[in-house]
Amino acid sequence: MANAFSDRGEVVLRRRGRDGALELRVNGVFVMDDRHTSTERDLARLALGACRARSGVRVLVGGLGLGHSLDELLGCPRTAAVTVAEIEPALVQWHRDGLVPGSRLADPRVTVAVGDVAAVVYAARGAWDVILLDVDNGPDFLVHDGNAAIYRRPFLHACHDALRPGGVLAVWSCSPAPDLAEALEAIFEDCKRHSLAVTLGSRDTAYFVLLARRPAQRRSAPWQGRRTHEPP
């Protein structure tokens, strides 16, 4: 269907023929497709479910993908904006071409940033309720060997002064993913880990959403030394 190149490989959009699915693939990675996409909008729900603001909700969504989760949050009336960051402009072009059915990047509520989330994460202090990151499979299988970098603790103190107090990060992941879990543990209020079963094929997996809020008091995150990362 449409395919493009960038400094970080080439992005595909494609239509599969044994079953019809779109499918995205970045890097020749396998990331996404249209026909399982229960764990995309369970990391939306989940994360809406531990956030504690009722309404008024401000959302921060790393990684675009075919906007499941976006769909997902736009449907709660409890979401009052959601800020996009999608860093390969033309995945957010095929989107508003309308390669990608249903995609609300029109609603008024989204705001599209085109680059990497974590220049939005540095930027801001206490501007959201929810942070959602579906940037790539998780830590143990990595699109772009860059990506490393959201996973690791001086992002995700960002992260947690990104939050509003109460606020909630949801990380999704193919993998249980345990040095991310115990590194969110150890900067925010807690840390749950949710598998979600899928079936792909025959085959039954799991994948997993990691939720990590904000304590409700403010308070900066604990931090033993200085960060090490920050983008440029």
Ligand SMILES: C[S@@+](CC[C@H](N)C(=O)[O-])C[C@H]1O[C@@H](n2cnc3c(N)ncnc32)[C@H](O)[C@@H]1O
Given for the second form:
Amino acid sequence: MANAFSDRGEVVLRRRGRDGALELRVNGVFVMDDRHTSTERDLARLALGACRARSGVRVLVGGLGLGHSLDELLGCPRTAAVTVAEIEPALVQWHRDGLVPGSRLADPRVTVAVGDVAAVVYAARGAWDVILLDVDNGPDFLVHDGNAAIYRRPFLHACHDALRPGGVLAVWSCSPAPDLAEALEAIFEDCKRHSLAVTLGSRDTAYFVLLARRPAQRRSAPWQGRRTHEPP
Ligand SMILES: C[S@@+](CC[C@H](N)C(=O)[O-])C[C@H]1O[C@@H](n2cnc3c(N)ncnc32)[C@H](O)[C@@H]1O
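We have the form predicted alone; now please give the form predicted together with this ligand.
Expanding to the full complex; the earlier chain stays at the top.
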């Protein structure tokens, strides 16, 4: 249906022959399809549920994928603005060209940042009420190796600083990701891991959403003496 090459390899959007599903692959890795999107939607729903702002909610989404988390965010009247950071320019263009049915990129509340979500986070301070991270199949199943730093403490500190006080970071993972959960607990408060049942064909399994809140008041902890969390 469409393919392109980037520094990370081939990006493919295709209709699967056996069931007609729309499928996204990057660098030879299955990223997602449009048959199982409940947990991408749960990512947005759970994060908005945990966010204390009652209106004017500002959200950063990394990355776009097939746009189901974005669609869920925009369905909520509390959502005022969404910045979508997507590293694959071709995928953004395919959304704009109508190759992804139901794409919401043209919604006036949406701004697209073509590039690495890490760069967007490191450039921001207190900008968002919610940050959604769904750029891999989770920390234990990366789409590209460069994303390993997304799940480590320097970047998680930067996410903390990029949130408004009381804001929520939400991370999608296909595995329970205990190391990530531990890192989040060291930095944020009200950390929670949701286990979400999914059925893939005839197989029952679970995916996970990890939530973490930036404290509403600054608390005294050793790492808070640092003014900024620069990229390593
Ligand atoms: C699993 S999909 C996102 C699914 C999305 N939540 C949805 O509902 O369709 C992962 C997306 O993240 C993008 N991506 C991967 N690494 C990225 C990064 N470092 N910064 C921004 N986008 C990234 C991929 O190109 C892909 O479009």
